[in-house]
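We begin with a single chain expressed as structure tokens, specifically the form predicted on its own.
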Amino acid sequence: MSYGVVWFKRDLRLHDHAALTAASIDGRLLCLYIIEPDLWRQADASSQHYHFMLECLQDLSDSLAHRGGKLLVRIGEPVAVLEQLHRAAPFTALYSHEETGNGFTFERDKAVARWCLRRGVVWREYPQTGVIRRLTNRDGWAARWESFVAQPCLPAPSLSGIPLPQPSQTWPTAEELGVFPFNPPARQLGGRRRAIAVLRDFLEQRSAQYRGGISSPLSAPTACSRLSPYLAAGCLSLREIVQATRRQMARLPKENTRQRKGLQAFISRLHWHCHFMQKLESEPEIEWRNMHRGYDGLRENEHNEAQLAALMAGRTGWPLVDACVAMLNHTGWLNFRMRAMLVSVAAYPLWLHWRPVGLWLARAFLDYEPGIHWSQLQMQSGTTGINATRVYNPVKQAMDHDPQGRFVRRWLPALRQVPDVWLFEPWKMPDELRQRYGLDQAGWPAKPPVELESATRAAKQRLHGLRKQPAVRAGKAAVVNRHGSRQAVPAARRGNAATAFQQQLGLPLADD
């Protein structure tokens, strides 16, 4: 009996999937899910993730199920596992999407693609995103990705599966795997329905409020689209995403400028998750090494066991620090400009390397994206060598972002009887305040760890005098030619990879 493999990763859908329709074009198929121990037990994954991705998988499970499929879920080292299976009844090819993922996720693919070699099990890979293999350099790049999210979404295929040559195996508990306790009670729930009612809410609703609403902390959890979790599980493919945005603005009054403008914005946005993808599947290393080697030995000597637990625990004693801190810890979510002065404030005045402060905070974002959060990581503490220094301030943020001290009360239930005048730098009232208000009595920090702007102005002295170094600037040019961005192709040169890529799946040329 010849038949093909899906493995599925972060991809727990049957719409636009490419592997799926390509493996069901070529004949028999089986869908397996590999739970393995020892990803989970990594140091970026938090029990809120392996939560996520059980509800994908139960999702998953019930609509191959609806369709007359089954999903076999087995549990080990994929190797073990495929050969196990390979044993039982063997297979010719393994089918699967591409993964940007952690290191430990690339080294894993690496041993599969060894093991397939030595089995001739023929292993096809197909992308998912518009971040690209073997990628030289980014000329051309944005013609690419534009030509990728055009190309027609594939409907869900007519599946014929074979008898599963073994049981599915009882998927096991966060606490057995041993995977990092972090659950926030209000985290958002997983599985592909529940992403595409967010889509709709997002598109037909919401978007109206995107641009002017994703900064603050107070507008963002309903402004910002809430997608991001669902993308990184593949829930819903980017194209679907793409595409559907730009049916509804096609959709929309020529007079609704204001949900035109969020929806324009919002595709910019998804425009960039792939670009900063591209920079960790071009180069892995910036997982755990600076972009700009000239930047080693910058921090991580000179790491804050200290700070880092204070910051960590939501006692900086800077309040919108720790009211974000808060939020993140009951959500698992946070909008884009509070995690960057989280990671500014990491950086700067506290100076503590990217590294502890990205596994913080990969644990505790439900959407962690590794592409993303590590370039992110990067350009906020200032060593990629490209990008201009980003330093927010904590106390000028909340300010512009929560005048009335809102969200701050909302998140930090010691200072809801401080009055506003002290409310975002509650460590300059006198000692009679604090004890009027209850502040010592709380446990509320008494200071900072440092002062604010001497700390911020010294960390900025030694990263732009690093900078102006003539080594280090001479070594910009390879990281730009790596990593920058591009300016966009026009869109009339989009048509060829669209017809490239339903030819390689065997697909009419039809519109979706």
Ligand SMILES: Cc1cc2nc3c(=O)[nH]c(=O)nc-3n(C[C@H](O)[C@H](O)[C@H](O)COP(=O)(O)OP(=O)(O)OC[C@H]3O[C@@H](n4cnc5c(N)ncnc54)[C@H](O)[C@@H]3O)c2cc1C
Second form
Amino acid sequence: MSYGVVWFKRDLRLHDHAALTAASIDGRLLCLYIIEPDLWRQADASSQHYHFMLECLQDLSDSLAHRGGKLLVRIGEPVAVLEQLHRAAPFTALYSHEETGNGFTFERDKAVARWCLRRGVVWREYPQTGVIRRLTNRDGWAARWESFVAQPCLPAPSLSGIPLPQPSQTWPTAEELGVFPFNPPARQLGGRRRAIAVLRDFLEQRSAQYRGGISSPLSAPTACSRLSPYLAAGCLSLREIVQATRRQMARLPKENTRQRKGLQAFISRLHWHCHFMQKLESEPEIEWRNMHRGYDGLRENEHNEAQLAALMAGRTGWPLVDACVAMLNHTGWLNFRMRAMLVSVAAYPLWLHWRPVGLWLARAFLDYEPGIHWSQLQMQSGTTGINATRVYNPVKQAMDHDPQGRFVRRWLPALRQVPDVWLFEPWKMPDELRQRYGLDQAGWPAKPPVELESATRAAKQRLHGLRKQPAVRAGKAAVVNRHGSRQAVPAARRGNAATAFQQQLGLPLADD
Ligand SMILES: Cc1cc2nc3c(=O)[nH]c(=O)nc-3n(C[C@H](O)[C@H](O)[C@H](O)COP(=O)(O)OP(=O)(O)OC[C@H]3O[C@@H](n4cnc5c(N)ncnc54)[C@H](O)[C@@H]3O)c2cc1C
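Right, and the form predicted in complex with this ligand of this protein, after the form predicted on its own?
Every chain and every other molecule in the complex is listed next, the one we just looked at coming first.
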């Protein structure tokens, strides 16, 4: 008797799972997850992602068992795994969500599509976010996003499985697979149950701090939703988060405008989630190639390995930068503004290409989502050709968002004794004070790798010089057409030149 295979990928849940629901309506089904050794050995993966995924898988497996179902876990290359299953018991349809992943998963999916064609298996794929496949341009995109998130969420279906054709294989360890070892001690833990608890806590309590709380690295860890790794692994659907948020907004007392506005700002970010992912979906090459080709050659040939190493080690000598790296290494998370600042420091004063910086951060961010990540890397590095230049000065950011130095002192024990006046620019301290506060003994860098102001000025000049060239200016319209948002930005809410520029181009303000 025929059956369908539901292939779980980055959609590790039973609720609002279009592929699972469709398969359950069509008849008997087999739930499959494939651990792909080659995927986990890619340069953008690290062991924290693997451990998080296993936690989600355990939770999914428990939920299935609770409903009388079973999850088959196989290890190998998907075409080989599907072929083996098909030989043992031929199936007629494969069900999954569309995935906007990295270049590896894109090629793998193309190979699976060819295999399905050869075997006469129908592959039914369903969107799980507002990202639209085979989109030709961005006209009407925002309205389609709204109609996607407004559709009713699908309940977890009742399952009539087939007996597993083969037993599940034992889940290999990250070491056995050869995954890049990076597993921060205080990272978030995976699984839908944890995701629901984080969502509830945010909607009911923490969202009251969202407005005004998400920029400082001190308040952001609790003011932000912290839902990103659960979205990346698909423990929650984007739609159920949007709908739960709207329900919570409706429940709030009328006078609670602060929390309501916070939740509205949060929904805007869920919109950006798909807006940015759409860029990679529409142009997968932006994972490794400049979004605007006119910027090719800008930084490629001047890569400074020692400066990248200092940044990755959190030893630049700019306290806020190094404190952020320390927090990232401990938690696997940073708020938007601090991520943007790290990339800005890499791209401007250090003049590093976004690709190696992006690979490092992809491994370091537990919530690594290729579509958001590579689009943001390019935007913060000035290679999209359509966004205003964003340069974050790490000394000014420290003064604005950590005025008492609590964040810096917390993450950098070497600077704990340093008085406020020197804290954000310790290289300006006289030698005897460096001695007194133990900076040399702690191995604190004598000075940053470059002089901040002059290096940043030179970098901006080079970028703007290129931007003014007629060929580069001419190339902008095509990028706007392909990737730019068509959303109107209310003028009254925009103040400075950068935002006016964004508005002129009809782009959303992807900033906090
Ligand atoms: C260089 C750089 C790289 C980034 N890489 C990633 C990444 O790999 N994965 C990722 O999820 N986010 C990424 N972001 C966006 C943002 O920093 C994170 O989504 C956010 O910090 C996650 O924490 P949160 O869920 O508590 O955020 P919240 O503020 O609570 O936001 C809720 C959700 O909205 C989405 N979101 C928030 N901000 C943005 C944004 N600026 N652009 C697009 N979507 C957004 C995310 O899905 C997030 O989970 C990156 C930002 C920068 C500057």
